[in-house]
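One chain follows as structure tokens, the form predicted on its own.
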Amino acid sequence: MTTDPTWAALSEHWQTLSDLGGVNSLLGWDQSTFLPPAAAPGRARQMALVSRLQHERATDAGYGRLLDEAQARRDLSPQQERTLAVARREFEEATRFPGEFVAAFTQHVGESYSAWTQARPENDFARMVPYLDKTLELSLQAAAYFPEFSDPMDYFIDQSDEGMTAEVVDGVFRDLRAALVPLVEAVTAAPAPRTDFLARAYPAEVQLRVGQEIALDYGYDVSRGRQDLTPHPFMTRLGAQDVRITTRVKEHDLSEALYSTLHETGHALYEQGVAGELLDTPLGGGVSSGVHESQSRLWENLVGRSRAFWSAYFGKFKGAFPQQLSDVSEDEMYRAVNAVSRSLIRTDADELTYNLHVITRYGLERELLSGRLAVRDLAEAWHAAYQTNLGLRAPDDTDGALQDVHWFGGGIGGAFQGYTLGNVLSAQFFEAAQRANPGVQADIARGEFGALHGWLRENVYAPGRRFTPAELIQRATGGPLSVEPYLRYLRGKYGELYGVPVN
């Protein structure tokens, strides 16, 4: 059917949609990296214009007729059937949104993001209240276009994690919380490892060079990407062969740039690994937020914070920073980058406490969407929730409700659960990879990642969206989503590190 005129017309349409999306991503990438401050209002208009053009193409009646014609065929391959199913889902979703609404939402998000970049360093939550009020209004309006979802959160979760519901996410959170709270308590009561050397002065340019070298070792292809600096690290696809990452660096924090780079590299490996035949089609990207996040967490934590990783790379770091690390051993470095402590910043949180940050944000989103929490009260509600969940209170709103970009550079709802789903799936995929390649840990200790990357590319990356998230997980790991591999990993690792009993 690939030579059929209908399919050819669809392919051309998908290419145009992909190109328009790439243009908008390019504008967003520039907004977050190199855009002069005075150019922000004009950039918001440009992004709104491109979004409107993209929406017009995505909702074109002629496109709908092409989908009807293609889906009526009886000679479709399974891949074509899935391609059309994903395209149909996206078409029906897009056609419910009026173009004016899409343009207004996009322009508002651009303006909100620009305001946040100034309000956060100035600790000015009050400045963001009218922006967030409008964001909440627009988010609820978006969910209202899909009345089949009785709970707005179900709609938002399904958008990023197809097939997931708030009930499923609540169950995952419940199981994790029950298991992790006592482990966190035991670990934080044990003697803390030495970490003082991580705060010594490490030249930014050297940190960035070393981090990028490791990203290349992992398999990141800089002929199809690049790395730049930004306030909030991210990965973005600007075209079929253009997958970029960003990072941030602090001269007195050796781990910031390294783990930001490794995290975004994991996302980029996924996008660069999608089969070429799927690019610029509805199947040409990551299958869900949770599966995508599993790859960033896998390469950042299960690989990058492992004892095997530091066996391979401690010498490189000592060579790059001979004075700063002159009195530090490999074991001390491994323990330092896995130090556990209750903290205020989600992106800086360790593996054991990280999900408590996600649970806090998810709970606040639920409250905002239900109307039980007003935006004007969000800052104080944030502080109260952190006191309950982590026993901490931020000294200001900069590290409180202004901390994350998500609500200020996007909508409210469904933004955070993917992080916890990703944590869970990272261990599940890693266990499956080790079953297929028992020498993975030994490979990592030699700085060799071909077998691991190859297994992930074949089983997770290359399929793109050919399968639903649930189908992909089942095919790759032999079972459905499960918290048990993640809990085995955390209990084994931190039980050994801190010498505490685990259940």
The other form holds:
There are 2 protein chains.
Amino acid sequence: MTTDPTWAALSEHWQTLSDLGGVNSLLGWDQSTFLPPAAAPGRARQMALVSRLQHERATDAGYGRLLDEAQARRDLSPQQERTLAVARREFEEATRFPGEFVAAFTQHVGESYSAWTQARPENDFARMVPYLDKTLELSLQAAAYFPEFSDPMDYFIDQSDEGMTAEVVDGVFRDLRAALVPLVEAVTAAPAPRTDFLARAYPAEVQLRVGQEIALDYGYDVSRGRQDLTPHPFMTRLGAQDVRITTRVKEHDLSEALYSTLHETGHALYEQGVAGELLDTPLGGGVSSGVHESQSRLWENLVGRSRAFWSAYFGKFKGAFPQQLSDVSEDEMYRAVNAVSRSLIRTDADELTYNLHVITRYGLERELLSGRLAVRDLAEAWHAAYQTNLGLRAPDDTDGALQDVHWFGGGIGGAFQGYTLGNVLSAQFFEAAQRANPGVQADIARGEFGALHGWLRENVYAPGRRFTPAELIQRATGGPLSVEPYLRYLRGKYGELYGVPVN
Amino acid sequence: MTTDPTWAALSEHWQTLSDLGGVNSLLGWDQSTFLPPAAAPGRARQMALVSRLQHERATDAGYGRLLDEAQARRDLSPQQERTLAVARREFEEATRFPGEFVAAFTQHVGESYSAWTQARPENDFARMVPYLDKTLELSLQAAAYFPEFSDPMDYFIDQSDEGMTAEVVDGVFRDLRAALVPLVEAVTAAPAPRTDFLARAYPAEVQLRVGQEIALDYGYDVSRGRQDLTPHPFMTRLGAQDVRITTRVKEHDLSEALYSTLHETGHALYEQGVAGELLDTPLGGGVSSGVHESQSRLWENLVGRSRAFWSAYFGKFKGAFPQQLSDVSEDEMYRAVNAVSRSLIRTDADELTYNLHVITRYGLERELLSGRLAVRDLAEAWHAAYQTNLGLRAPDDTDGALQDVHWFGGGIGGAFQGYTLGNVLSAQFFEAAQRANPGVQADIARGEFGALHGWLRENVYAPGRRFTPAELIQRATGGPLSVEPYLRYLRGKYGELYGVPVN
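Show the form predicted together with a further copy of the same chain, please, because up to now only the form predicted on its own has appeared in this conversation.
Once more the chain from above appears, this time first in line as the rest of the complex follows.
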């Protein structure tokens, strides 16, 4: 029915929704990159306005009738069925929220984000309590519009990872924790590798140039994207042919800009790889936050922290920073970027301990949403949970409850589990890619990513939201979600690196 | 009636119009600064969409009824009367255009601009002919919606300079030309000053830093603005507290970045100086293109190219560029930035010949709009007119008909006369400011701009569109528009500089 007038009207409507989404993404991108400080309240109002316009169109009764009409047809292709299913899912989600609720939430989030950018450096958690209280209230109100989910957390998880439940996540996190705790124990008891040289002075502009060159090697297309600096790196789609990333750079931390860049590049490769015919339709984007994060993690960690990667790129770094790296070997570099230590900052954490940061936040979200934890007690609860899960306590709230943008620039619930689901999936996809292309590791060692990128584009990126996450995983890897490839990867890599026995 | 529900509803509507205007300005700002090349068509579509949304609201029948209601009231303050008059003027203008016409025009202009950014460096005027043909057609169509103007040019002039007519402009331009031709003749016959050192190598980042420091001295508030690089400099308001400028920099031209920056800073000081209570209402912006340009020209030329300015800033430039300026005196610098020569590029032209560039374009616009000149003959007509007015012929169309963004990123008609009206007004305002503050020149010589900026803010900026242009000029200067102060300024300055007799 592609030449059908109903389908044509739907396509035009989806185009408008996509254009408004791009406009709102630009407002957000500029807010994070270049907005003058005094303009923040006005920008929040502009974003609330565009969100309201999006909401009006997303909930338009005529659009609903078009969806009804199309779904009643019997001549739909499987792709059209799925397009309509995704559109229906979003229509349901949009129509349950009144326009004023969406506008109020967006306005509040803009103001909260703006306050957080000041409160965090000032270690002023108290300032954020009224904002977070309102965020929690609005988040629970959002979930209450979906009474078919008995637990608000199920609603939030399904929203970002279609078909997933808190029960499944609880189970995955339990298995992971059980395997990770002894592994972290063994690894942190072994002698630590040398990392001193990572903190030498590396000029910011050279770091940025090298990172960008590797992003281009990976396949990031800057005719359809660009990179800028923000306090918190992100990837955003501003249009069908406009997928931007941001990074941050620290002169005395060689890994900060590099791995931020490779992480966001992974997200961008996914978005840039979605098939052109799907763009500006409900299927034109990543399928879930877990699958999205699998791609940032795959390119950041499974590729970017591999021995093969450093075999390809150590020479480039030596060339860019000859004095700083004069006494450093390739093997030392490889070991340094894979150093394991219990630390306070999620985004700086190594692969092994990273998931413990996520499990901590996921647990706090469950407590907040259930009402067992009050916002005013969150800062202390954060410290207590870190003590339990990582044996650490942050010296302040800047690196404690104020650490991540998520709760301050969005809602509470479902913000974090996708990261660890992404880690799990990154290994599952990477194993499948290597089964299909046994030369992947040898390619990486030559700075060649065509076969890997090609396999991922075909099996993960191009389909967009053409399949459910579970279907996509099954089609790409031949099996359902499984923690085994990830545990095999971690045990193999860290067992060898630290010379510790693994089972 | 400020607490009146009608007024409250109008205010809310004006806020929405202002917010949508800011969103569209952001889309345009990003298009010129950072947009990835492949994203241009999608951006044009986004801008067309937001323009359509603006147009819908600007022409909303309910809004029209609110205006009717309010204008029927007898308890209006003079400021409310003027607010409604400006709103009515814009409502009339918006309602005469069908929504599809506005969207088509905006989309076309986006595509034309994008094509021009490639055609200009490639000297490919032929490529732009179909674009310009359509632009001319759309421009005439626009004017045809206003049959009360018998000449399309009157409509376009009134649109940007409320109350002004082609007849008045013709007269001003005739008087100016009569006075300028002998003055240019005498000055270009005199020995030329030394300018060689302006073309030495000045590192771009230092030029930008120095320019920005002077912009701050002038009073540009970067908590409510910022500066970026674009091929064609501009000022844009993205929100009540967000007034941005752009500049361009050439390593081998010390005056390019400096005077672009000071020019756009003048525009920005005007927009940043509009009284807070007027922002987000119909009165919250510059009153006409002539008055706007008077401020860019005042700060660029009457201040920035004055002997007093160089007395204040020559030391800063010597400090920033000690080697490049080692053999240059303050007097030589002052003479160099005021060198007069017949040249090809309007934006590079000196004060004396600048108006001949404008008069040329104004004449071509009148020819195109009257149908006496076809677009396909424009490139040659351009060369012929330059021969007549400036005794020069450009070697190509890059510096000929493709030179300015105006016809390629907007309509044809009324785009240029405001520049020369601005020059005329700049001297008229500057004389008035000096009458009120006789110490202005001495202040400038110390890098002090508070009194001048304060007078302009109070008499020109703060009123926004509170008065008509003619009223504003009368109130600020005590008389109507007059070319005499400008001619006094030019004759005094250039007579002294070149040692030529003036009458």
